[in-house]
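Given next, in structure tokens, is a single chain: the form predicted alone.
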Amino acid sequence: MQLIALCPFGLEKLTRDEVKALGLKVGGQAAGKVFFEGGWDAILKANLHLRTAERVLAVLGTFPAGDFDQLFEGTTSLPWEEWLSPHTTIVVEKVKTYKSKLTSIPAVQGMVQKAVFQRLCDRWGLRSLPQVGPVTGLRVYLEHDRALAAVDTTGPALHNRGYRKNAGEAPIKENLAAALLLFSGWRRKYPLYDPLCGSGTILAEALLFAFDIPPGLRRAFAFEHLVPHVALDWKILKDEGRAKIDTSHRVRICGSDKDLRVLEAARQNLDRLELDVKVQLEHLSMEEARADRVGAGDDAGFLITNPPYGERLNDRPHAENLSRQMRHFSRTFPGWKLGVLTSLETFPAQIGLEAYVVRNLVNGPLPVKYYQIQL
């Protein structure tokens, strides 16, 4: 079976050595897609481990779509008895069209749509879908006159881990905060600090990479409504991935912000975690954060934050303030490395110091880079 794995643009190489380290078949990959294969417990290992994706997709099939009636034809075609329950309500909730004769969006998810509710009509001897119980979503992509359908296996994207109730102005995803992790080698060796954490996001997706955490362990899914989900194989591949956590492992995880409100949040935040750690959250403006005031010992770590941006907060001269400020790093955390995530495309010329590391990503509707620093 084809799975697809979607992300945010600029992390599909993050999510495609996840799927690999999953065991699983990588196919090819495209703009915010990887795709793969396997079975249904790869539908389930995809949705309870991957930090980097957003939702995974079971492939029904593929077909010509030229025009409504190889739209209508294709779709009634594909076994979607096999997938769907009629105790669920089922959606056309995404369709994308890239150089293809159908453009009009509404039409194309009206035509599925209807030709989706024949066949299951059809098949189950109704005349019309009961529509009631939870959501399953499909979706269509159109691209040179042909249609890929899939079954969203997700339900809420994957970034809804659970833990968050409490966010900033401008929260950062999870699944972003994740991948700004990895791309920055932080191991949990090494100590961790974020000036700017807010509610807490990048200091509880460390606790969860540190500690083997899977991200999917205290959410529910689509797939669990789908006809062939078997709940106890569910329950065994979760208790299996709750074994393999180890608290044990020593951590140096601290955060700090100048606003109570949001360091409160992140407490709250972090709490939810249920993890008998403790992490350090202090009251400090940026300008005071020294390593020494961050139980970090003579150890160099990582500064990994994500600074207001200006566009989204309608303040950009004090987010360029803000990067000129952080050029105090270089005395306050010698040997540090600094990882920003932000869409000033003039930061590391505002801080002064070279990135080596620059990575093309968007956060939400907005492009933006991340940049490691060595300091």
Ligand SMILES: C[S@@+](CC[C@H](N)C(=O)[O-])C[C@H]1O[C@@H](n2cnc3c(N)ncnc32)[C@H](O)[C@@H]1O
Contents of the next structure:
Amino acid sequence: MQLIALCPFGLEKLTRDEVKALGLKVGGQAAGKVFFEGGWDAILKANLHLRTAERVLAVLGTFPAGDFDQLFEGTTSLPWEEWLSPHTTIVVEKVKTYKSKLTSIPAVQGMVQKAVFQRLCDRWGLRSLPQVGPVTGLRVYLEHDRALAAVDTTGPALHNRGYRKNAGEAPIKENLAAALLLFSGWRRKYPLYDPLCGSGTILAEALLFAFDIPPGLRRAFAFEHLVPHVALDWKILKDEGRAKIDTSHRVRICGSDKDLRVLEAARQNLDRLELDVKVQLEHLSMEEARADRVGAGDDAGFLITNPPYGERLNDRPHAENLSRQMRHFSRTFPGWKLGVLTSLETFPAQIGLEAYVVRNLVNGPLPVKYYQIQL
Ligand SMILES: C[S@@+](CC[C@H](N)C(=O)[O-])C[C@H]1O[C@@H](n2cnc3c(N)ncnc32)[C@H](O)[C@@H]1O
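Having looked at the form predicted alone, could you now put up the form predicted together with the named molecule?
Every component of the complex follows; first up is the chain already shown.
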């Protein structure tokens, strides 16, 4: 079966490597999509383990869809009843069209819904669908007059790990935070410090990564309501994941922020991971941070952070000033690597230090860049 891991733009290579590392067969990739092959177990594995992906789709089929008749026929020819249960609410939640004659998203959505409902009513001997229970999302991508129809196996996007109930302003998504750690080359033997840690997402993702904790262990998934789901298989896979967690490694992960309120949120989020590990959180302004204050000892480590971007005009001077202040890290954190995710185009000029890695990414709707600098 063809499967797709959706991911934010710029993370395709990381997601692809993660899929490969799960022992799954990777196919091609496109912007925000990594194609791979596998059976039901691959769906479970990918949802449980992928740190950088957004969701996992199971492709039911592709077919010509140059007009509405073809779209209807192609959709009704797919074996929806093998996937969808009458105990869920079936919604065509996403349609994208690219270089195709059918361009109206609501019209495509309506036609696909009609076709799926007709097939299911025929197979189930019903006049209308009950449309009760949790939502099962369907997706249709039209490209060059061909449609690809898929079932969403994830539900709420994968970045919803379940540990972050409290957030400050502009929290980074969990999968993007995980991506920064992977891009940076950080490993658990190195100190890690986020001097603008907000609600602690980068720190929490570092803990999951350091101890090999599957990010999907503590949440529910849409696949639990699909026909092929067998609760026992899912339990076994999660138990295997749990068995591989190793919290005996010594880690030095710390964060600070000038806002006491968000630090409290960070503490609660980290506590929700229920790990018997102390993460140092300091109430500190970034300008006061020094390697010896954050318990790093003499070892050089990684400063990875997501500062305020100054997107609103009034906030820009603060964001620029913070970028200038980061220049002093070369004195206060000598030998460390600094990784910064920002949309501030003047960041390189403000910090005045050369980045040896620059990656174009997106943070929600915003184009951002990840800079990595050797201090
Ligand atoms: C974009 S948020 C970080 C969000 C964080 N990555 C998360 O996931 O919640 C930026 C953080 O920088 C903090 N901050 C701004 N200026 C600061 C300064 N001079 N010193 C320390 N923290 C500061 C804010 O309080 C805010 O929590």
